[in-house]
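For reference, the chain that follows is the form predicted alone, supplied as structure tokens.
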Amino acid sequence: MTSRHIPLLDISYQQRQTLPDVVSDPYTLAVVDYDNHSVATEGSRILVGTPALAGSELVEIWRTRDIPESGTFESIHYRKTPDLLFGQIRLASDDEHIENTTRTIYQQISQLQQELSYTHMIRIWNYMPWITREDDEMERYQSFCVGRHQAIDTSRGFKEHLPAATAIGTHDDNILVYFIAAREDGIQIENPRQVSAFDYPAQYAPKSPAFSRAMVKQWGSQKHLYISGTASILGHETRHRDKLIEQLDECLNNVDVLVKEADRQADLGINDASGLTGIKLYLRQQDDLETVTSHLRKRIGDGPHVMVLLADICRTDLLLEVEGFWVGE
């Protein structure tokens, strides 16, 4: 038996001492760990460089119905099923070039999805060194919009098919990007508080961001909900300049506007942040943890899990990012 009686696609959080089980489960297609470096490797598993501040003693677990194959192309290493196709690419970082090494990452990625036939990318996390650092007089995080925007296909209509993203910055040496591609679309969502990322005006970067603000993605019986990194922003500006919990609670209110947005889409039966299964926050001061997850737990109840990682945000001016997901039927 190759298969078994589960959807095709199941995210959960688990205790940390299932680990060893997890790893050596046939069915399990990703666990995803974090620490101080990132690391990708040939198996499963995947380390993250944004230490994890709460949550420690869990670990995300993706798991599939059918056993999942693995394999390798250039810098990937994938596993994949009929169905879906995870990969995750970890180059060391070209302090000057980061346009390139991710010029050359997006492409590897755009060539693997085609020659195996998953050309719909549905989420991706991309995770880089000192995101705010000026290299040629461009923060590292516009060079990096710019070597993505060179790599995918920007031909017309592309932007009614970009995936929910992520960009987090690590004091790691590596850029470690992974994903999950599609045969078949999701629904791409937006938010009507903010301009959507890829039609940002050019003073935050040459190029655009390329991602959607969240995706709904219906695997076999089940829908998932994935938001991208979400931040304390209203049309494209920053709001609440060094403010922590006023910064929080616009993450959270365009949390909330994103979930709704996709239960009118797509019929999810969740309405807010609060029906979601989990949230990963991104601090970039640990002194904060403490303020920021007292009162995110009064925003959003105990119903979703919750990682808070340390991390540094694209923008200076932004103490924190949220991130969150939802399975359900």
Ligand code: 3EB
The other form holds:
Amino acid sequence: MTSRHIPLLDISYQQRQTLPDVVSDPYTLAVVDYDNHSVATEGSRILVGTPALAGSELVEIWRTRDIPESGTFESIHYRKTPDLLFGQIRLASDDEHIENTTRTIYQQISQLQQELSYTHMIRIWNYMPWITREDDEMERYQSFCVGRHQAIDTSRGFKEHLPAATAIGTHDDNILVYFIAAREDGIQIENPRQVSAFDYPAQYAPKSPAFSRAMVKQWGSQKHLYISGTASILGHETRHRDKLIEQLDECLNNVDVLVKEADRQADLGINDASGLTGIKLYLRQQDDLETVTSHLRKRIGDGPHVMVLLADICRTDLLLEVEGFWVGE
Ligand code: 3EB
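If the one shown is the form predicted alone, what is the structure of the form predicted in complex with ligand 3EB?
Time for the whole complex; same chain goes first.
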């Protein structure tokens, strides 16, 4: 392989056994591993408090063409190359005021982006404790949305420049956020079957959830597609309350449409979820693992790598959520 073919950024889901080699490789940007608790580190490793369920013990690996340089800014540990910035931050969540902790996290991230000139947020993951618990008559996820909204730039046109995102519940005491930002913007994709989250009615969050449904990003000669956390939501309403398989089908219908929409706008050459490189499934109840994975494989075939993680979803009536990515030319 000539150097010109080494991708500027690559993502993959790999077997956990490869971890020692990957962690010591200087080209590794990030290794996302899963455990009972969330941990941010100064190195490439990050632990997300959504344990992997049996049979899907994979880790998420980010690899760059240039050796990343690492640094710390306030509470953020980051690694950067000339093209991109990867950051991880974990803060203890003040029980009563998840909104304040979220605002602090997002303010620090924004300052770092400005300071280092990677002003375009591309993809961001948010893991927070007890996401549906009520504090001060507001569910945690809603306070999170308020804190995030206060910290981000909401000047004119911001709704066309929102990152793909995931927001998931853990049983840890910390909020963990990791992200990838760039010098140049990606293409934001919305889902025609769903109201855009930033236009949701106030019942879901008093301040609009600031994320897009998917993002296409050109990294050098390659394109990446990032599908946000996608649930069994049509319009803005939960569908198939407490019905497992129906919810999975609805999620995948949403993902199929997002892939088609991304292909239409950015010519990816894939047209549904079966074309994705990797899919993460967040599952509320461990007992549902077998039912859900066998149905998932029926729908998507053997192509995509799949990991299943035990996690809480942001609405109490949702049993699962799906995210995904694709890497290609
Ligand atoms: C939804 O569609 C499900 O607030 O960053 C999914 C992905 C969800 C990201 C976020 C929330 C977020 O509303 C929840």
